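The data below hold one chain only, encoded as structure tokens and taken in the form predicted on its own.
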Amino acid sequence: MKLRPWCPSDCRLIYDWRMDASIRRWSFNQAEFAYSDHEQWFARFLADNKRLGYILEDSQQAVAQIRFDPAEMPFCYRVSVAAAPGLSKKGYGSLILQLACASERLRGLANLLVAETMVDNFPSQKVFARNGFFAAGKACRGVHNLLCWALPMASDNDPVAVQLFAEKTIQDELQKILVLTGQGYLSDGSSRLKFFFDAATCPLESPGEVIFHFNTCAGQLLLDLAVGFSKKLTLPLVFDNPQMAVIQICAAFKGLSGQGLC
């Protein structure tokens, strides 16, 4: 078995896999598109040092591919993985995920990995669950109902103190994912991060604190206010659900703190 980065000669291979009906079935965008469009996308991908793609080879045959794209927040990456057409259920998806997640390059970029699967894509759900990903709520993207997944890239002995201002059901969901992932813990007193949802009123300024406000609009969760965060964000940011928003922000905050920026 060999894991290697994507290279220019993989362009046609990735396109042919992506156009295969068995793979398009589980893609969020199931439309066919021209190879010329794919060529342009692939060239941009390879030129972007913040994106990573890998091929798994078995006896020099390409058997699976995986890519990592920046997610909504810094230090967070979205995972897309697929076995080659006709080679599902052979363990290649799980193996490439394991090997790629252990790569030094990825670990130098990411504090948190996130992913989404369709609710009826049981093989992909098993791949993520078997490799340590935590279930992080549900979402809807277009016509697709999704399950969300998250994986911290390292065991965390320094979770962030947070305060949550939301309905109790949301608070309970957020407390659960914070404990599972180790990204943060609820504090009744002082905290660096404060999260306000929908009707919860947040102060415009609070020295030393980082404040985020979210609104639910047409089924989407929008981050529409960020105060005191050291990284400039282009708002509004759209998240799949409150769990994915809060754990990404915690991971980003810790990454920036490690660089002395928070």
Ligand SMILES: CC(C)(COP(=O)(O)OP(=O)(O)OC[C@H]1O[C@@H](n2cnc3c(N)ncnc32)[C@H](O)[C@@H]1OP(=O)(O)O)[C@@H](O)C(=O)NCCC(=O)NCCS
The other form holds:
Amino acid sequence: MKLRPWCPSDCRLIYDWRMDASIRRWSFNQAEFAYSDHEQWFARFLADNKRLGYILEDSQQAVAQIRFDPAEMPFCYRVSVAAAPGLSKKGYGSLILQLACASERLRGLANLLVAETMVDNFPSQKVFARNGFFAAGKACRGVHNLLCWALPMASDNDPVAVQLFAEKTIQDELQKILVLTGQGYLSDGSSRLKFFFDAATCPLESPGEVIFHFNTCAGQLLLDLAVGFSKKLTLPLVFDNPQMAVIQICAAFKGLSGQGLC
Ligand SMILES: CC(C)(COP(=O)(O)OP(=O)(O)OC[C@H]1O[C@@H](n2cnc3c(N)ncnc32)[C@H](O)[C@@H]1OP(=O)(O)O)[C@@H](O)C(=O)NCCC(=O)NCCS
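Show the form predicted in complex with the named molecule, please, the one above being the form predicted on its own.
So here's everything in the complex, that chain up top.
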């Protein structure tokens, strides 16, 4: 078994797998698209040093592929994985996820991995759960109901103190995922990182505080305000749910703090 990065000659193979009905069935965009569009996307992907794609080979035959794209926040990456059509149920999906997550290059870029699977995509849920991903709530994208997943990657995984201003159900969900992933813990006043949801009011900010406000709008969670965060964000940013938003922000905050930037 060998894990290797995508190369230009993989362009056709990645397209053919992506267009195969057994894989398209589980894609959020199930429409077919032209090979010429794919070629342009693939060339941009390979030229972008912030995106990673790998192939798993078994006896020199490509048997699975995986890619990592920057997610909503810095230091956070979104995983997309597939076994070759006709080669599922052989453990290749799980193996490529395991090997790629251990790669030096990914570990140098990512503090947190996220993924989404459709609620009825049981093979992919097994693959993520078996490889240490934590269930990070539900979401809805267009007509698709999803389960969200998250895996902390940072070797220095000290949790960040956060303050939450949200209704109790959101607070409870957030507390659970922060503890599970080790990304943060609830503090009652001394933390610099503060999250406000919807109508929760924002007390006067103190120097050094980093404040985020989210608005739920037509079933979407929008980050519409970020104060004191050292990285410029293009707002509004859309997140799948409060859990995915807060753990990504904690991971980004830790990454920037580690570089002395937060
Ligand atoms: C999800 C996917 C990557 C799993 O890869 P895989 O190589 O089949 O993974 P594994 O062999 O480790 O199988 C994981 C589990 O799913 C089951 N499984 C895989 N394919 C299955 C299928 N078509 N029908 C029923 N069960 C299936 C396996 O039997 C195994 O369960 P078990 O150990 O309880 O028997 C693969 O099914 C795939 O490419 N799906 C389409 C793309 C996709 O959904 N990607 C995930 C979203 S990012």
